[in-house]
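In the form predicted alone, a lone chain appears below as structure tokens.
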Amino acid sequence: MSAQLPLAFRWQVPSQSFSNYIAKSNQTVYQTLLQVLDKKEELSMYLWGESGTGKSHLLQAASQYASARNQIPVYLPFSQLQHISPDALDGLETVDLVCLDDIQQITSSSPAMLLEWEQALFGLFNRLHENQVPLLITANTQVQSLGLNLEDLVSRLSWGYSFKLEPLPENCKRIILQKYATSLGLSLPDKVADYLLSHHPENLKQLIIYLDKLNYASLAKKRRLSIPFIREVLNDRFSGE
């Protein structure tokens, strides 16, 4: 069985794996996420952090990892929470990794689902750890800030390993964005890259995706990288910034 995505999920960046991820101040974190998935230490690990510091990077990379092993990983983005009930957690104990992401998503259901969601999480954690199956998570915010009314599924949270991402120096966000452009094919000169971070240098999901698009209207118009032409197929988001 080689399906890493449960209903109609796929990789939201495919290209996204260890080779390619930049840890600099979160070398411990990336270090002991790979003693996690070799089972060599605790099996559920907690990444929080804002948006951009390499969370969703991490867990799918992880489950090509997993992949790669012949290993059956599963990847839930919370991000598309409106696609997802809590039954989707139903028989996640029976593969190799679980990978959860942004669970702070739950928060924002009416408290009947919150609830509903609480408690599925709450039964996934004790099957995971029974069968001896890695669990990752993701938020915007520390287990204690996510705001969840189940105490005991904040203490399970707080078993494994918790680690706060860092952001990313800037120069480090150019070359991500440039890696991410070669493996579509693309040139992204520094200049380029320099004015696509002067818009969301806090947001490099969205850069990403951007990076997509400009790769297909590039494919389409036979164009080049270059400041106008971003200006021209971006210009509804950039324009007045």
Second form
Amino acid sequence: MSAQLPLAFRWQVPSQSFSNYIAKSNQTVYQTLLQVLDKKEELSMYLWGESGTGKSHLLQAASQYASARNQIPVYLPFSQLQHISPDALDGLETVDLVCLDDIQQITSSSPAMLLEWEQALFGLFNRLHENQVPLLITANTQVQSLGLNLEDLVSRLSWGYSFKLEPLPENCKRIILQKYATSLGLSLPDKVADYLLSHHPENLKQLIIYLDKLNYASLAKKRRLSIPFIREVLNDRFSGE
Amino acid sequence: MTEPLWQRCLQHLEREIAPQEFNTWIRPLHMQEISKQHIVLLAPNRFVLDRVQQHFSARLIELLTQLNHNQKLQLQLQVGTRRKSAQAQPSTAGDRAGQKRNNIVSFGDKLAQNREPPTNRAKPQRVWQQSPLNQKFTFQDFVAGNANRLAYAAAQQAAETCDFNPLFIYGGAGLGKTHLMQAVGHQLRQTRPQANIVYLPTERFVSDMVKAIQNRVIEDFKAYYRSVDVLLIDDIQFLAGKVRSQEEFFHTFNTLIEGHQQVIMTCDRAPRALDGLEDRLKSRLGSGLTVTVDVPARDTLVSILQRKAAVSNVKLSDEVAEFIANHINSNIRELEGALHRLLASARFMHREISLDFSREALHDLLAPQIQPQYNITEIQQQVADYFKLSLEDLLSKRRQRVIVRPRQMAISLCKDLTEQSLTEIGHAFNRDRSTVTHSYKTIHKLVGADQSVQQDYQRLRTQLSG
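For the form predicted together with its partner chain instead of the form predicted alone, what are the coordinates?
Everything in the complex follows now, all chains and molecules, and the chain you saw is the first one.
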């Protein structure tokens, strides 16, 4: 039986903002980020940590924050953009905030392309610094371990704030999932959330993707989130791949 | 009316487009309303513009028309910005007096017209803007020590007379070259208020020149740079491999020197070590005074930390400053980065900056420095490769100088970078511990006295840490 496809499903997806960010052990990072955005502090920030620690969330929230203040932000998620080349950094000193997400991606380029990327980033850093434009960068490891060859770039990226993002404690993940579900207009009871966490111990980013999937299925099949429903939808997903 | 229309459009799109796509492609756009029927959307660069044109333009026209009471609409997408440089104090190029008042100008701003919307482009303005010097980069804020005393004195002299022309300051990344050069700029601003002082990074010279060629204003470009009173050009190593830019810089440089206009350059290495640069240019670059900045001694690093903390009204104890300087001691930018982090952590966590707290707050920054990941075999191989020797030669009993010096350097690097004892290092080189001590002393003496040894040593350290 083919289920009815919900129209404009994406209209339901909330953006990642500071209001749905849970800082916990990353409170200092969060507070410092706000200071950077308000140009009260140093203007570059390098955040690193494993997948699912909220790096992309923070950068997208920063973009939204700038936008709400009538500023123009640029957000470039390197792991999501295919065919991105160093000229994507041209002219970015003319905006009000630059966010570069997952820049470790450039280190898998060929040596010649890596050099081009490094020089482009070096130039961008200088231009942003000159124009007092905040720069937020995330990666999966700290600057010195990124595998960059251009010392001048490593030196500059180490100049501003550099913070490691710590993973959230397990008990916070449930709260985040429930908060996210609420923002989608879904109710995620404790026992259902616990089921998700215990049966799918992937990182938070993946769990959020599952919730999007469940939201879609819930709208299509007009069913509430329950353990049998989750089992059905996520198992469907696995068997379908 | 412009902002509300665009704001309403954004609100609709935010509900239609996945958040990440919305943040990447839609938020960077800025709308300019030329008239009720003509709207220009500015994208920061071609990369964003192409994607928006390809995937979102149809929906944008549809939505904007709908929100504009269904009036027919012409939508134009182009690269541009509403934002001017934060430090901009525009004056027309013709207004030389105004330009002189601003002192620090950049050619690049003249090309900024290309990013303006068509209304501005149709009537191009030759707009010059101040190119900012970092306000913190003054002589007063520079902490001089033995490692940079000569460079400091030379920069001070350059701010007073044109005796050393050109002045070439070189050294590793993050050691204060830009600071010294800009300090000259600040001082000249005060002592020669009429002088036309230009500061720019080399990559900007290159990109402005390319744009000048594209826009057919290369003669203006040449005339402009050859007419400045003082040229401060940063990171000249980025001219390497760029033949056309080297050619232009060579002529600019000669004109300035012949006209007794001051040229100050910074670089990550000595002129003759600049690979990818024409010999005649290398020779010209080194024709004035060449000075080096080196890694500061611990006491200088401690002073730097305490002075920078004092700017934030924090008194950093000797104990904490020494702790940080002991772990981060090869790069002042990294040192400042650690201090920024420590101060922010103390403020937001409401903690006193004690030694324990510093250790806790900086643990991941210090970790790689605390646990060196070098091993003797790796160092031996890298040094042998660097000097194009075989590993057997390096470890042999042969006493020719071409082998002895690299061997001493390898031994010295092992002592500096590993935690192995003198006996262990000696064993790895088939030598006794007194030879290790002798090699170490010899190399460190030469590093202070012989530029080529210093360069080899720094390069090897860099390679090994990469």
